[in-house]
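What follows is a single chain, given as structure tokens, in the form predicted alone.
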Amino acid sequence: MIQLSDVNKAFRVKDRKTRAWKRIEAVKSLSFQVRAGEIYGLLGPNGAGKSTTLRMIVGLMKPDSGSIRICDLDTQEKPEPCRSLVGYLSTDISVYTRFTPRELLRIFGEFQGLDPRVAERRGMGLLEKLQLKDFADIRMEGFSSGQKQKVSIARALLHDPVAVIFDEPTTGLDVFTAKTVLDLLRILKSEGRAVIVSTHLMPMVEEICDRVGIIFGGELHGDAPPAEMLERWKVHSLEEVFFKLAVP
């Protein structure tokens, strides 16, 4: 469903002291694969090539070297038939607070091509499952951190994407919204997508996630089950794999 083989992504940038320029290998000869109906984790540090690494699979930024496909399309052969194909939800969880969450999944929905009966249907049915349609004809000018992450995710998957991808999708939200966001991800498991969740929340990963893939200075170290993970470092959780490798 997903393939990363080989990507390679780099960066110039100057020195604050020195004001010279230099590289940074952000990503190095990034491999692994996600499959239909399942979630993999994909963790490390702030820094470490994580978002990097989702903003090339949905096409914000080109690899230097390697391949990206999607469904067996490379993304920068078929760019625009690849980016129809994930729902990506960023950091940013802005949205446009004059409009109620209704108004902004139909402009999406526009967007995208949907005919809008069917960017109704579906834009209300995702607020019912994240447990936000009594909101649905409520400006969001007054939302929650947590509202207004539910309405970004219902914009990332109005399409209907076959691959998911998450980033930080919890970060900041009360336990409550975390729950509603993470049963969000069985769903969409269950529906046989592929998804890809960026965190650095061990537990989360290790409660949800088939398989991990740990990044660390822009190297993935380990591609396996959680279970799997911890018997190969001899440890008991994703938090002592990532120490080991913090302080080698």
Given for the second form:
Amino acid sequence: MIQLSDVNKAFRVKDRKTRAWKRIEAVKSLSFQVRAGEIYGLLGPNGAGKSTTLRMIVGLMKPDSGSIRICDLDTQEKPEPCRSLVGYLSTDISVYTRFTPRELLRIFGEFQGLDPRVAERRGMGLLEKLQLKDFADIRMEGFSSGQKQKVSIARALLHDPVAVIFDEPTTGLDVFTAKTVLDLLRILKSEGRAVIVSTHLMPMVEEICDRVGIIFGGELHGDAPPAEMLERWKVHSLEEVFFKLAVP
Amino acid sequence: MKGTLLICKKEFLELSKDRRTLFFSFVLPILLYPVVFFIMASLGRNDQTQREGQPSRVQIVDPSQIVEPWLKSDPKLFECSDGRPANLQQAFKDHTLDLAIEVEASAGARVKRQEPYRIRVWLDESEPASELALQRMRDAVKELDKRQVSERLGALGASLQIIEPSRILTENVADPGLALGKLLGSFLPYILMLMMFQGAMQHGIYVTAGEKERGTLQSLLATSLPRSQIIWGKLIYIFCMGLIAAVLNLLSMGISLGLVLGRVAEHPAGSAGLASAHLAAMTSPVNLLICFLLFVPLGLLFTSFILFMGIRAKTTAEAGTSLMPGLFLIITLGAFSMAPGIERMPLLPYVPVLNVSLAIRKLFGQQSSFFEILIAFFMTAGLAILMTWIATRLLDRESAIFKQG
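Form predicted alone done; form predicted together with its partner chain now:
What follows is the entire complex, opening with the chain shown before.
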């Protein structure tokens, strides 16, 4: 479903003190694949390259080399068809606050090529699943982070994507909202979608992910089910893997 | 194309949710100009009426008593008192005095000898009341002089006509509509350009750098809409807002100014009617269409520039700052386009932006050249297309979407 082969990505940043440009390797020779009906956990500390990887899959960033394919379509060659296959939730919990959730979902449905009425119907169904239907016609200006995140999730799933990419979906959410999100991820898996979740919260990964890839310094260290990963590194939790990677 | 219209729809829909912005964008310009012009005209008229209805306060020193009795003979115009205040400037500041006059001591003897005598006058030119007092005094002294000359000529057995051997009769044959058209043509492009840019700027920043700052741009770019359609949708929205702002401001300003001038000015009905008839001919549908066609690519050029700067900027503050030079450039070019005689500069039709204002100026001045209109149109349209292409390419660059470096 989603296949990354030898993907590399670097950024040029300016050192404000020395005025020199530096090259930062954000992602190095990254290869992994996610199958339909699978939740893949992309783990790593802040700045490890998780968001960059996910942004490349969605087409918000372009890899310097390597290829990314979604349902056998190359994201570089066919960016728009690829984006129509993916539902993306970014780390920023931000929505168009002047709109109500119903209006937002309707217009985003149209962006994804849906009939406005179909978009609205699907959107309302998603809001119901996310326990936000009562707020469908209230402007999002006063919404909490959790409510905004739920609307963003509905927006990402509106066009019935075959691949779902959630970048740190539970960060900043209370336990109830986080549980709603995790339950939804399980439903998405059961519906046969390929799901990639990036996070640095290990309990969540151990609970829902079928396989995990630990990314550290832009490189992938291991790509296996959580239990196998623990066994391979001879540790009791995935957090210990992090520490082992940080202090080799 | 559908995506372009959808993005445009989304922007207008978002705008429609913000009542304050709607009020400031569409309602305020309609209300503002009539109110401001009416208040200004009323204040000006009241002040003028008040000043003209009151006598000017004059302090006079006239030992020969030649001018003073003459001024005192008209108490409706002059309120005279003898002597001079110790501090003239302070008296003007305190509004206790409008004019101070000193007639030379030997004026009486000079009049007898038929020699000119000197009158010294002190006034405060910054005060309209002082200016009015001077004008009244000049008129009064002129009348006094005329009387004295008449008496002297009478004594010699001659009439006043002896000092006026010829009379010049002037008649203005200028087309009043053309004069008005030239005036209109010189400032109309400037006003339109400024309002179009100013009106589009804030909305442009909101939908570009604002989206980036609010974090909503990523969700938009993650949809299956092509980047070019997203850009064009935003471009159409910003362009429409600029156009609406320019048209609303101009209409409101024009109507208000027309009403106020109509009330204030007391032109002979015939000449005003003739001017309006000529102006109506000048603002024919064809001329207005040419004017509109020239402003469409210019508006698109401004819009694509705003779009480019907005996408390039990381924050709304940065976008606002980086667009200010553009605004200053338009003000400068607009002010330059109002300068007299620039229509005779040979290279001006090839200078972007300026050639549009020049073409419109010539159009209203009935000196338009079809070639210059074509150059202005195609040059501006070409630049607008180029700038839009650059903005579309920029939205494809990661550095424009994500804050880096």
